[in-house]
Amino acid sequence: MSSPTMDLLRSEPMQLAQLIIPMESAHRTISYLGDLGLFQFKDLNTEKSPFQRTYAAQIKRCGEMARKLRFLKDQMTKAGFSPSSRCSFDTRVTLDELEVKLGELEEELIEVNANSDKLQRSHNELLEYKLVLQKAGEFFHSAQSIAAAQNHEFEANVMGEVSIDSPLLLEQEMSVDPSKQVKLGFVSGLVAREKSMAFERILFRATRGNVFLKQVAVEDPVIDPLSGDKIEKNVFVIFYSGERARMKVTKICDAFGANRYPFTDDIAKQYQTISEVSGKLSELKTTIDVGQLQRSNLLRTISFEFEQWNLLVKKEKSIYHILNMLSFDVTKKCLVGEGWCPISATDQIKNTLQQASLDSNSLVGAIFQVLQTEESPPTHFRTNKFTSAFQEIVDAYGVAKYQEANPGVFTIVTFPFLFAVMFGDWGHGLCLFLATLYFILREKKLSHQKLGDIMEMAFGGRYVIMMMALFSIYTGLIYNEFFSVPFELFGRSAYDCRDSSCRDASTVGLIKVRGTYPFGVDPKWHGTRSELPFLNSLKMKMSILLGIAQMNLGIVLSYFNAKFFGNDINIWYQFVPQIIFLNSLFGYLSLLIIVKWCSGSQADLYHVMIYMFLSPTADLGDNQLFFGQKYLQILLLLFALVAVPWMLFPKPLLLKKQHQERHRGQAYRPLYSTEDSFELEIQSDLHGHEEFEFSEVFVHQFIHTIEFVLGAVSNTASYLRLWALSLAHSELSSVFYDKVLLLAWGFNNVIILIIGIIVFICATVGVLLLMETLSAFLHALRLHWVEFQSKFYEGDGYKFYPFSFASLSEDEE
């Protein structure tokens, strides 16, 4: 496949194509196109609601199958099976077969579940019953023994002397005629523990206190037969008297979901029932186990094929969605689809169409034809795993207009570079590199895993981080920073003390003994009094040079854009004055910086720049860097002044003229034949939308001009953040090094040293490696989005989303 040479600077050339597909091969054709993944369908039925479309029934079918699959998956996860990814046998199932199969499986599962639920419920009921029998039995037993003891005592009392304590009426009480004794009824059962208080309260209220309630907590949670949940429960026995009370009690029991169980106070019968219940329980247990085994076998077989079925259903559903976007042709025998595809993919698509009609034994092949359109095509960049992250950075600001120059190309280098200018430390760079190396080496494994939110982000941007790390190693070497420790890597320092004692090193200074340090900043600068003034001046000037260079690149790209789209007005009345304006002021400043560096002059550049505006004709005096500087400055100032109206006025006026000419042409035109006039109507329809409002265009241009003129100043100042962040970074790292590590070292104590090292590592990782990386990243992002891209980038395009099965499986949660 031949790829265009500049495929990342300009987005892929696209075309609007029409597909005419015979009904009988439509499904297969769309399926093949989905495998290919290079065609973005347009919805031709926007006015129809989803259920009015042709294939609504099929989509409903797929939805139903997806629901069944979800049900199966739910059952599988409950039973602890995970759908195995290994598709053991690649049997081709058709949708119809699958539908039948899924229906059967669902029915079978539901039946099995219902059976096991029923069994489980009776099992749980029996369990509860057993509990009631045990607990209530205990209670009755103890109550009876207490009563017996009392009786005994009473009898003893009767035998002996009547003590003063014994109630006087006791005798009467105990010797009531048994026939008059009220027969107390009782109800026993289980109630959820959290409800037990309310239960007791309501019982009390409803019967005005004429009940006796005894509750015993069951230690282990009990499975509720109705809901199947594990709940903590209490066994209760309620004694009441009278029929009405019984009605009330049973009603309240029902209302509280308390399960009642029959119970006898006859001990012999109790034992009998307990043994009966235990027997039933063990019987049920075996039945349930057999059922569970059968169920898990069923689920296991499902789990082997689940993924395959799931994918099939998803594919089918997406195919029908696409089919719904197509419209019928007049004869109702063909489907007509429209959509975008890359021009380079034309052959592939045609081959696919042919293949599809061959495979479906269709008499007529599908027709592919290119349509002419005024619509703006989608933007498609062919990215790989390295460039995609950088393209994401640009896309986050705005997707490029169709075929507009893509800043993503330059971002690959400039973004990590600007980051590194702020993050210059080759020790930190190395740490970052090792971290990202881990991601890159384990790429294959990690890309299939589910990572956390933040990890996912770091993993997605691994190549960006790698580039950032490499560049910061480079700038770190230039700054000569390694955790703020200077190294003499590239030879010996050029400076040395005046004498061996080095007493006056910090007062008088050092002398130069060797040639200039070959690469980067001389290590001797570190820790001197003049370190900051020297580095600040260096980094500030460097930031301005980098900024001017990048902004010029932006303006030059606007030239390439204008040339590509054949827009001469933009070249002559926007690009030219802009580049003149920027360079006559700040380009000149850059020139002065370079001249000052090369000549070693002492000139004050602030003074030069400020008086260039305030009194351009005044003599420069000491600040003169080269001959004729004064006249050059006056000339440049004039250029800059001219450039502003040049930007402002001609463009809107010329646009107005162009518009008027176009319309004059329309006012007088020869009459066409009917067919032509039809075409013309379409054309005029398309033109009719662009109404020309001069004031609007002028205001727009006015804003644009002001923005550019002011932006030239503020954007240049904005690039000073490169210096500021780099200063902050080096100062922070030197603080951690001096005030933590060296301080701890000074105590000559192992424990303090260990603590110091731990604090140092935490501070380095937390503050310098994570927070500083983030802040430098964001500042670099801003410099790209605002300062660089505002010079040329429109970013009002939309992305190309082809219909593809590959993206289908990615979508899955």
Partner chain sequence: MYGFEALTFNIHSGYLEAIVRGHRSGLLTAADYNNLCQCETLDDIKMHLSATEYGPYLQNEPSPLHTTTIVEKCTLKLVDEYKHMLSQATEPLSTFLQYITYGHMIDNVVLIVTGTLHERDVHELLEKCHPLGMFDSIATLAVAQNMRELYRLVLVDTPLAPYFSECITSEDLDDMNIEIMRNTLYKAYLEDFYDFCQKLGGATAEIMSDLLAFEADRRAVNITINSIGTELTRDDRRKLYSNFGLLYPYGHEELAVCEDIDQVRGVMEKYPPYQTIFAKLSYGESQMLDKAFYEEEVKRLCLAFEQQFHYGVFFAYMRLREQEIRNLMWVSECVAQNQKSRVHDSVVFIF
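Same protein, different form: I have the form predicted in complex with the partner chain, so give me the form predicted alone.
No partners, no molecules, just the chain.
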């Protein structure tokens, strides 16, 4: 069957279908429908909690497997591996086999990690022990050297003449009986450097100064055995006397997280211990390296098959989730499902069901039958990579009601065009186009990379930005601005000086010597005293014309909506008065603008429009643009006044009459297709109460009428943002060019010129190409959402989300 043509104006015709699937082929049928991706299932078990459903155990099982896969992915990430896109050798792995395999891999990795952590901790402890042996050994060695030097000095004093400066008690001190000397104990270890001052202070206070502390800083950070973090530490040796002092010192060391290590003051034993520790470190390092190699090989093997396993688990979980939405028939041998699908996909779904039954060797095939319903179907538009971004702009405001006119069709042209009216500069447009051209040419590669939030957004809207850039080049050629510089691209200017020297150009002005410049603004306008008044007048009037045209388009689309849904009330009592009211006032203003441009009249349009209301019968005088203008204005004013009650009163009365006739059985006409929420409530009354709240309908219509009448004025004024943003963009570009680039050029200095060029580029990119682009984008967005779509677009539908494996989220849990 050939694929249906893409239609963006109306959403795809949908149908509610029922599937009756035999139990033996249910799993395979749902899997095939997931591959097809054209059926949106309805939950028929809403009254049951997730734990009460038939396949809750299978979903829990898949959730556990997903947890193990997340654990494996975390381990791969820590080891520096990423899931590979290589084809796996085992392409037919089943869920049961995968469950066993994942359990074995998790256990193996947990065991390997535990052993590795244990070995690493021992390695770090030995490294600290070695540092203590080295640093404390140096301290004891230096202390013994000092003691030996003092001993030699004493012997020299005894042998020679005693100096008057010699200590009187030295002989007594050195000749004390060794048995009566106090034996000092000591504790050695490492403490964090940031805690060393507090550590010393607490030791002093707790022992009342009866300890001696010696600290030496370790040059490089040390890996702490407990936390595994790199910490700057000090080696300490604490000398104390007595058992109570030892207990206090030990407790303080534990409180400060200081790691204590045994140490002997025997130099021979010190060297022996250092050699033993070095040997153990070497052995541990070898063991750790072998374990890391084994772990890396295991994770590398997992990375080759991870994507296939992950996809299988996600598919199985989504299949059981859909199976839980189906209900059992009375025989408990079949599953019954309901859901929405496009009418054009009927044959594809039937073929898929038939294929699933054949592959399952089922004796009974699945049944597909269409159900009749008054429920509003979901909205589905077939989009491609070009139109999808424009459709997303519309959907951000609200999803279209089923088969109402889609603004996305017109947004493809009007959105970039209104953006370009505010951004008109073909130099800036060219820069935007080259940037998006890079995205488009490399889209296959970039679509599989993580680009960051801002770049991801720009890449997703690359075709929108491309259209914006192309229209900006077009409007820039009309404005004749290339980074605010005009060019004679389409011929010579129509104006010139009166003489060759142009001495009187600033006083007398230029004269027209040739035909009108063929395309866009004449380059001679730029830089003249009348440039700003001329461009202001041009862009302001152009903004009003564009605004009235787009608002008229919105009202015309409301007519096509009403005609499509067969709602004559909305045609005669909403569309007709709205089009009359808008064009009687602002359509007439647009006519005056065009007549003034064509005739070259000097009429003051502000005066004409103001006195059209204040004094409609007064003589126009010099402001008359054509014969019979006064009488036309009076007629249009009367039309506008009549249109207001036309919008307000008939529609609620006719809706009440329709309701009464239907209630008496004289006429039956479902109103589910109308665009008013109150009419939807009337339709729903068929299934409940029969009340018709005339006051609510009238108040709603009253608000709607006031909103349109006031909106006609405010929305027209809102389109003046096209003029304001265009003027701001042009003036900013001119300031950067004149006050940065030309100013730097005037210094005749290469360094200043280079700095000026860099500042000009940064200002152009940062302000004009980024900030101004975002500003014009948001203003164009507002004009479409508020001024255009409010005229016809309800946007109260809901999207068609078919069950599809292609749309499985990577972060699904």
